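Here we start with a single chain on its own, the form predicted on its own, put down as structure tokens.
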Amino acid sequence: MVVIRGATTIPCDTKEEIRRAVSELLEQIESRNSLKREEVVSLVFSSTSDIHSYYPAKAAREAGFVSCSLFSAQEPDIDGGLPLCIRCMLFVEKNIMPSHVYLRGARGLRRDLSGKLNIAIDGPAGSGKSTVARRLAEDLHILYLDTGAMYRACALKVLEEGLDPNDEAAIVALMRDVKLDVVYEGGVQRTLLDGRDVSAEIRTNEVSMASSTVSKHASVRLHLVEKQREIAGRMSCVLDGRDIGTFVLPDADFKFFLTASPDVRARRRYDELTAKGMQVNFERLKEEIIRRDEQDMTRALAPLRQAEDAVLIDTSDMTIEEVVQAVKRAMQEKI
């Protein structure tokens, strides 16, 4: 279920003006969201207290919305509120990123999200942020930028060259010649290291630990952050990591911080690795996750922490679908 918002104003409180404004608003919402009438489940209207002549819901019925439930309500008086204003919410059975419509001076009521938007999802390893980010990007039909894959690719290169992940000077020298590219095919991100697809290789536990160490180095982070900001600056996307909302995109439209208990996060990682046929020890994996948490939270540059304006979600007892829906609800509440 998706909610599409709309608002408009009328020059005077008459039945004809209400009918005209409601019809125009609904036509615009339908057009911009490519809606079919049968996809609208419910239509809820509210109008300011200076509108008495006609119910907007009746106007909607007359405009052809006969198969959905319709409601009208009157808003309480608000100091400084926009006069002669009609607002609506369409509840639709369609998996889209809604294009909200504001006509006749009503745009100042809310921000229109039909343009570019960035969503930042941060959290520790195993909190579910990457899976949720992918699902959210898929549902909203926008780009998913796997920032962690960039750091993992750098870590893989360091390991392949036999370098110490703690040797920043050596890594800086290595980075000058590394060709790291991110390409998208069929909505899926592939990570290329010197022209080679390393999307699978960078998911080993060894690379994960090395990635945490490599990402501590300011030179590495700044190099990759510049590329991430450039991508986010030209298109709508979801980014997940440990410092997206605090450092990479501090002005992101929406920020979330996902967390879960160490036991839950270790179990998720254990199930993921064993499903791939890898032999792993649960207790050792849990220790590594706790150690990585400490390392990420204490690094000098952009440590792991919740942004002040980020929504906190504990995913310990939630399914991925429940987390995705919680994120969507929070986004709708904000707009």
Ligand code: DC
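It should be emphasised that the depicted structure is a prediction, and the values quoted were computed from it without experimental measurement. Note that the rigid core is defined as the largest set of C-alphas that superpose within 1.5 Å between two forms. Numbering follows the first chain given and starts at 1. Compared with the form predicted in complex with the ligand:
Annotation for R196: C-alpha shift under 2 angstroms between these two forms, rigid core superposed. Core-superposed comparison between these two forms: CA of P98 displaced by 2 Å or more.
S236: CA moves less than 2 Å between these two forms after rigid-core fitting.
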Contents of the next structure:
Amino acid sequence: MVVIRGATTIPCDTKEEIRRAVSELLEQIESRNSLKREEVVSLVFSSTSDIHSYYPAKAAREAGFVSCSLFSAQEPDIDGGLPLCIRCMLFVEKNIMPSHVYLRGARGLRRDLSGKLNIAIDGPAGSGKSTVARRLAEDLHILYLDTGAMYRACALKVLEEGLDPNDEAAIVALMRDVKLDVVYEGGVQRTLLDGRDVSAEIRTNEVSMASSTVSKHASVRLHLVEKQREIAGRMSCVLDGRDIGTFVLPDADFKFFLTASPDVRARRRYDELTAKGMQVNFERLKEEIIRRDEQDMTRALAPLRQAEDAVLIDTSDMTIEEVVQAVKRAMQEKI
Ligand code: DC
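Same protein, different form: I have the form predicted on its own, so give me the form predicted in complex with the ligand.
What follows is the whole complex; the chain from before opens it.
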């Protein structure tokens, strides 16, 4: 059994408006969840106390929901609550990931579900941003775009060609002939270099440092930022990086900046790399992380920096679950 939620508003309290709003809401819920009428077991409505003209459940019966049980109730009057609002819950006999539907004025209740949504998560290496971004994207059923992977793929190519990551002119020429793509398989981002899946190869320490160096070059950044903006313009996504809130998407709906102490960040990277069987020296790793922060924070174009309107979260003493909850709470407060 799955529960699908929905809400909408009416412009004025009349029988016609209630019937129109209920039928529109149920149609949208059915089509977005590919529902058949017989799969709906129960349908429960509530409406705000300023709605008196008609029962939403009766409107649903008239809209063709004849074989499920129906119920309507009135909500208490809540100060500052959305006026003229009808909410519903459909209990459905189907094994699906429910797509909740919020229409008209009720969209404001769930900006995470209605319309396109871009969430920017920036921060230094090891701050937890990629794990949090991935979790959030999963929970909200939207895409996770790891922008660091793009700079890493570019750095991998530079290293493979034996070029100096500081040589901007050579890298620009190289990038002109390289096809860099991100694709999604089962919700997981795969980074492709000329069609070759390099998702694992780009995670080495050598590539980490080189990616920070190639990302200093304005021509490299502008090329990749254009791709990032194009993806974010088409669909809802959580993007993580260094400059998402300040440069890539200054108008993102939600912005977060995650930090943690260098020790904690180095420890996280150490655990991550050793779990993959890589040999790493903790002290060297910490030095590299500090050097990379320095390079990312001092470059001329779009350096690593907290956007003025980003929510700052120090994750040093927090579990991933706690950070995800803090991010969701901050989003809810902003809505
Ligand atoms: O997030 P990461 O460690 O995978 O990023 C690798 C490098 O790429 C990082 O040190 C700087 C660069 N980068 C960037 O400049 N801007 C981004 N939006 C993402 C990454």
